[in-house]
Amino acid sequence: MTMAPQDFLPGLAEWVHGLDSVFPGKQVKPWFAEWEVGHILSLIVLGGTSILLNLRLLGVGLTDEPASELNRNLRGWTIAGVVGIVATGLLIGSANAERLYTSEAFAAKMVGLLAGIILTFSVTLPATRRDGELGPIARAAAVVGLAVFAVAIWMFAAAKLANPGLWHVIFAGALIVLFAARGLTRIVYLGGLAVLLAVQQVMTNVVYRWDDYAHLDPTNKAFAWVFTAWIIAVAIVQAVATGRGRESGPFVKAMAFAAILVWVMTAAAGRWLAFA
């Protein structure tokens, strides 16, 4: 089963096929590269604030002030950069629709950045506004935003040729939690990361070839498979253990992670276009 725009939407093939030849994608087209440095610099503005916000919910990085003053400062920023991400993003679809229409790369980035503004709408930033409370509507959104984004991986891991990309996903969720654990914990996940990368190096070159992918495929992904399982479950011990801090509860610090994540994901998915 493919998950590419052709497959949920087919009635839309021929208005994609010549929207490179009417206005915004016939005069985008020339200045491609432009507008997709635009986009990846609305991106790197969007990803930084996000990760300095989410961070502070999850009681690590700029913790010398509240959280509040951090959304103060940074929720202009944060908005800026989703209105550029969406906007540079429709322009420059605009001008290659007919590659992204086929490709299941792109579906997985566009349900990816969904669950990103909702969880950035409803999580990132009123959580950091209101120094880690969230309210019963938001909690709400969040979930539905987590929900989404749960999707969005799913899709991104059935995309032929691109689902290498969730190891980007991966290892920034184990950068994150490595950041944010403290004390025995951090030695511990450490430790245990240190064994899973030295097994995983040995299995998928000393046991099999470099060419030997019937059985370097599957290795490969029963390993990313028990990577997410030891980085969510230290995830989850440091937000019990830590509780409801000054930054957050439990709840807040789930979501935060999150929220950085999903941002890493669409990314990644867009990045891997041109391999799908």
Second form
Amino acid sequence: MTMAPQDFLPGLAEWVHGLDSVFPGKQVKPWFAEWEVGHILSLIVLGGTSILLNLRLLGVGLTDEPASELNRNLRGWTIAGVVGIVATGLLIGSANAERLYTSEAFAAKMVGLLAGIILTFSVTLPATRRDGELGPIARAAAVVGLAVFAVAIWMFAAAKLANPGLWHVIFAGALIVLFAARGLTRIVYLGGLAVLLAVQQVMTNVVYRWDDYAHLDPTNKAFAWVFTAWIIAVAIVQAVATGRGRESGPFVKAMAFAAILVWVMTAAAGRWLAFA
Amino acid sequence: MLRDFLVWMATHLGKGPGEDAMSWSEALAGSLNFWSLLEGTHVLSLMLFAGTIFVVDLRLMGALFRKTPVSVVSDRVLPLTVFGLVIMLVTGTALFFAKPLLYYHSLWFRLKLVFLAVAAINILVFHFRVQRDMEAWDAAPKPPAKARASAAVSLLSWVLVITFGRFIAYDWTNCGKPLPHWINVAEECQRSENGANDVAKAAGGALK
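Next up, can you give the form predicted together with its partner chain of this protein, since the form predicted on its own came first?
Every component of the complex follows; first up is the chain already shown.
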């Protein structure tokens, strides 16, 4: 059993089959690459503004201004980015529907998109508008968004041949914590990452041969877990400890962290569609 | 001469003894997941690099953070941009190393390099000319025309770099395909493995 759209929605096969020969797929197909550029530019606008807004909640980046000032300036661009990726995604998807219908990475991407929209509109925008505060309804929605994000990660991890793309999410998580950590925490954190990286290189290049996939696959998966545990442990220390971003509590900081990663995960699943 | 060096890099550098031995370039291009991870990181880093530089450019154009001094926006945001740029340069160089001849003979890659150069020159002009009297307009909601023009050039250059970068993945203008003469010349197809295949058509018509 795979987790591609065709497994959840088998009745749509015929409709999907004809999508690229009717409007708008038929019209988009000859201009697929150009629409793809539109999709990437929308992602850049969304990603850039999301990074700046959520990093501000973590006490990083444009800290000279209150979060509400960032919200006032960037909100429109964030929303335009969301609308842009959905609109261009629908168009290029209609021209490439059969490929997406059989892709597990695409299913993970769609669940990630849902989680991204929930977290953006329940955490990123409201928390920055209120300078780090979140009301009870937004907090409940954020928890739902986080749960959906967890499902998306699980689907991505289960997507055969595409799941190495999860390293992008781990790498992005490592960078966010690096930006947010400071002082001794940053040094210990970097030291831990360096040791893990060195041990992983020895295991995957010296202990096992480069083509010994029977050993390399479980070894790399084990390291993915260890890296994730280390990054999350330091992120928790950063979120709970007082320091940067004092106006945001640990809950908002944790959600801001997830609200960046969810877009990285969604984009990574989209990119690995092409590789799997 | 450059092409000869790239051929050596692609086929000989790091190659061990034996017929089946691969060069480092071939090993990277043929890796199970590493090349894909590099390519994915290159694309995803755009969110950090381009997504943040656009914010700085829009401030310089007077479209964002009009109440915040330009120096504050650039001092706080540009370190993130530089971080993204370093990731992009490292992954981009590795990707080029994996398939140097494909990129060397690509019209889109060459155009990408042209606009990378435009963006780099624009940064130098901004740093050494436009920024010289920044104290006078640092807090201005709408910076002077020279700063706005520099920001517009930056925005346009990066959009074109991204656009042409995406187009590299398509084989529309690969050497060996029937192409207008000027594209064959621009890509130096005559020297490529697949050679030049001229068609007597107006440029543009045979692109797709």
